[in-house]
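Here we start with a single chain on its own, the form predicted on its own, put down as structure tokens.
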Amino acid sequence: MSETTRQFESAFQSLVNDAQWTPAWLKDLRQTSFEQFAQAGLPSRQIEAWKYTSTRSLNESPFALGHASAIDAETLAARSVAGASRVVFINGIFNAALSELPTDVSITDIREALDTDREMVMPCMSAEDDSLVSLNQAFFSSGVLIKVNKNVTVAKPIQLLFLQDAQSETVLISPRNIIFVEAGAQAQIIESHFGDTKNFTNAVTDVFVKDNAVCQYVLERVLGSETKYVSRHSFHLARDARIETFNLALGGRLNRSQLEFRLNAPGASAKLDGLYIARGDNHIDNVTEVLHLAPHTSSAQLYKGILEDKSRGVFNGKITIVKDAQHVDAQQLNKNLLMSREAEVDSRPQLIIDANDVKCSHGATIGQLDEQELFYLQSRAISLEDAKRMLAKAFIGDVVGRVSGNHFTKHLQDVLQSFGGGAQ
């Protein structure tokens, strides 16, 4: 075992020795996955996708499993989406008392799903060329299985709400979410992670959108200056399926998401937008990969970032169009606003095209606030700081405006206002 993985060993032994979480039939999967992780170790900058992001902060202390805890009503209300069903996890532990489950869709805590829906859960578990996915597979101990039945339009948005509080030990939180939106169904889901601790969340989510189904998926992470978060989300789209995502990243010592979209059949379409705001010495890393695996598919993405102080942002977006995937329309744009001379951003939009009848574009911009615009606002008796905030708010207005649904729009605006920084 490498030195960089020893901090997980004690927590792993606690998990596999707990029959409640690791029944006999699951031990082999957990053990094999942990061995794969231990052999590979944490990702290093020698891996292309991690070129600009260090995992050094994950080596600072041993990790423990989370324990049940309480959250005050005010915090719960502030983090919840108004009018939505919600599934609440605190330090990775499902809290039934605080959850409000819907009646028109099946939502099962992953622990229960291991017994009741093993045939749906286990096919999602496989050997991965990703050490952090292996780590999640060894530890997964929170999350849900969601099944939206054929032709059902879910009445209310569903919020998966992951909250944290400070405990005596540094906690490893390992959500595993598996979501099926069956043919002709429609669902709106928001996965929310809030925390101002030293904990580490390593999340994995698979979303299957079947023929003619529509899914809106919002991922938000609002993190304190010492909190670590890494995730991998895979979206699998069938014929004429549609996915609309919005990826919000605010703060965090390490705040990294990897979103993969597999457009498997004609008519599949993906809309992926994102906003990231970092300050202090925050580090936010966005990885997107869109795989056009069939003809007559489309994708469009717009990611915007605001970097303040000494923070660093990364955008690594790749579009792949395979041979014979003709008549594909794929668009990608990343724009960044640097609010200080010490802030940094690395942007890598990429296109890999093996078909000859496609419509594609990609681009990236990095700039600072316009001095003339600042001068104009100051000449109207607006302070320099207020002028900066006004221009920053205008910069992000179009990407936030692309989010569908008043419930999500209002929630995201409230979160941005509460976070402050470039969002005020």
Contents of the next structure:
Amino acid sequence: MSETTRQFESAFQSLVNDAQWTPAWLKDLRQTSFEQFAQAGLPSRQIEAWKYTSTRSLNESPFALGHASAIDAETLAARSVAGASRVVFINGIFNAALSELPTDVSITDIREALDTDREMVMPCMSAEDDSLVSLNQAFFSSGVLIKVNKNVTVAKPIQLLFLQDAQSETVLISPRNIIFVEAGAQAQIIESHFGDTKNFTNAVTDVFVKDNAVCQYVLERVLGSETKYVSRHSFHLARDARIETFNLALGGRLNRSQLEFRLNAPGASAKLDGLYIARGDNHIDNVTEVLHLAPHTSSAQLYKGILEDKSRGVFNGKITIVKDAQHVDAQQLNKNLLMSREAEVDSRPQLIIDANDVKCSHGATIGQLDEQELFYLQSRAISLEDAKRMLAKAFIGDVVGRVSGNHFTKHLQDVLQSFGGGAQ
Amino acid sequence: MLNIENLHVRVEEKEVLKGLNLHIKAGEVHAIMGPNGSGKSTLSKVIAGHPEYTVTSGSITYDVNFRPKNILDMQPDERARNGLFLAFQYPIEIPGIPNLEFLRAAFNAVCKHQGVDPMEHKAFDAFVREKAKLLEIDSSFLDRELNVDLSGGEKKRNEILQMAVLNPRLALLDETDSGLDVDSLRIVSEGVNKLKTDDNAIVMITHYHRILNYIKPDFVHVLADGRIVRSGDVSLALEIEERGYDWLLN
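Same protein, different state: after the form predicted on its own, show the form predicted together with its partner chain.
Let's see the whole complex now, leading with the same chain.
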């Protein structure tokens, strides 16, 4: 076992020997996955997708398992999306009392689902070459299987709300979610991670959007300066399926998402919007990978970031269009605003095209606040600080506007407001 | 109210103002004329506090609470909060900031400075719409992004709307007349005249005599090669209209 994986060893032993968390039928999967993880270790910067992001902050102290805990009503209300059903997890453990489950959708605890819906869940349980997915599979103790039946339009958005109580320290939280939006169905899912602790969240989610189904998926992670988070999401799109994602990252010592979109059949389309704001020593890394595997598929992506203080941002966006995937329309744009001289961002938009009749565009910009605009605002009595704030807000205005008119809109404004700084 | 003594200003390595003197009292209207490149716009930007300009010697004092204060130590926003206003020759377009929100932020910054509670949204809305009417500005204009996609004339009107909202003690109008058609010039000038009182002052920077038919100056100055080379009353402007600047430069 390598140095970097030892931090997880003792927590794993407690978990695997606890019958409540590791029923007999789960033991093998956990063991195998942990061995895979131990062999591969945490991702190193030699790996292309991790070139600008270090996992060093995960080596500082051993991780423990989370304990069930409560959270005050005020915090819960502030984190909840009004008008949404919610499934609440605290320190990675499901909290039935705080949850308000929907009535028109089947939601099952993921460990239970491994037993009851084995044929649906097991195909997702392959770690491939991603050691963090192996780590998640070794540890997952929370998360859900959501089944939205054929032609059902889910009345309310469903919020998967992952909270951490302030007392928890260096806890490993391993959510595993699998979501099926069956043919012709429509659903809105909001996966929220809030934490201001030294905890480490390692989340894995698979979303299957079947023929002619529509899924809106919000991923938000609002983290404190010591909080660590990595995740991998895979969206599998069938014929004429549509996914609309909004990916919000605020703060975090290590705040990394990796979103993969597999457009498997003609007519599938994906919308990828993202907003990230880092300050202090925050490090935010967003990886998107769009795979156009069939003709007549489309994707449009806009990620915008504000980097303040000494923070670091990374955007790694890859679009692949395979041979024979003709008539694909793929667009990608990443724009960054550096608010200080010490802030840094690395933006890598990449296109890999093996088809010859496609429409593609991609680009990245990195800029600073415009001196003339600042002077104009200041000449109208507005302080330099307020002028910067107004211009930063204007910079992200279009991407924020993409979520207008739904349940998440007000929540997003509140979250940005309380995060403060350039986000207000 | 504003006293400029022996002002020398550099932009990058070039000296643009070379010993300029100007004295403005409350209740006065001054016009500053001069050929291209004489330093007119530099003067207005230096007074407003643009960071690109370096004052190498001389002073600018401005009365704050009835006492002359060296404004070169003040940030542009602090100057503005104390009643200085510059109507830009080329107003800046800022996508993503709605005009009304911008006006409210500016107005509230002044309120805060004066120790007054900010105006409620609704009351402010009505207040701004009243001012907009004065300048014959359509109120849909207020919901648009700041100066984005406005015509040259609309931008200039928007500048004077900002002036009307902030009610400055000293307004510098930098070529507010350029690019205005006859009707817009009349509307803008009438707007400025309505804002004029015995307690405030106006400095118009212009190439043309035209605006002086609408806003009557008490003093006309000719700025050439970084200095004021001649001061007089409105008859000086008429003379320039007839004879050009050459006779003043030699």
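Rigid core: the largest C-alpha set superposing within 1.5 Å between the two forms. Here the structure is a predicted model, which is why all the values come from computation and not from measurement. Residue numbers count along the first chain shown, from 1.
- With the core held fixed between these two forms, D309 has its Cα displaced by under 2 Å.
- Relative to the superposed core, T116 undergoes a Cα shift of 2 Å or more between these two forms.
- Core-superposed comparison between these two forms: CA of S14 displaced by less than 2 Å.
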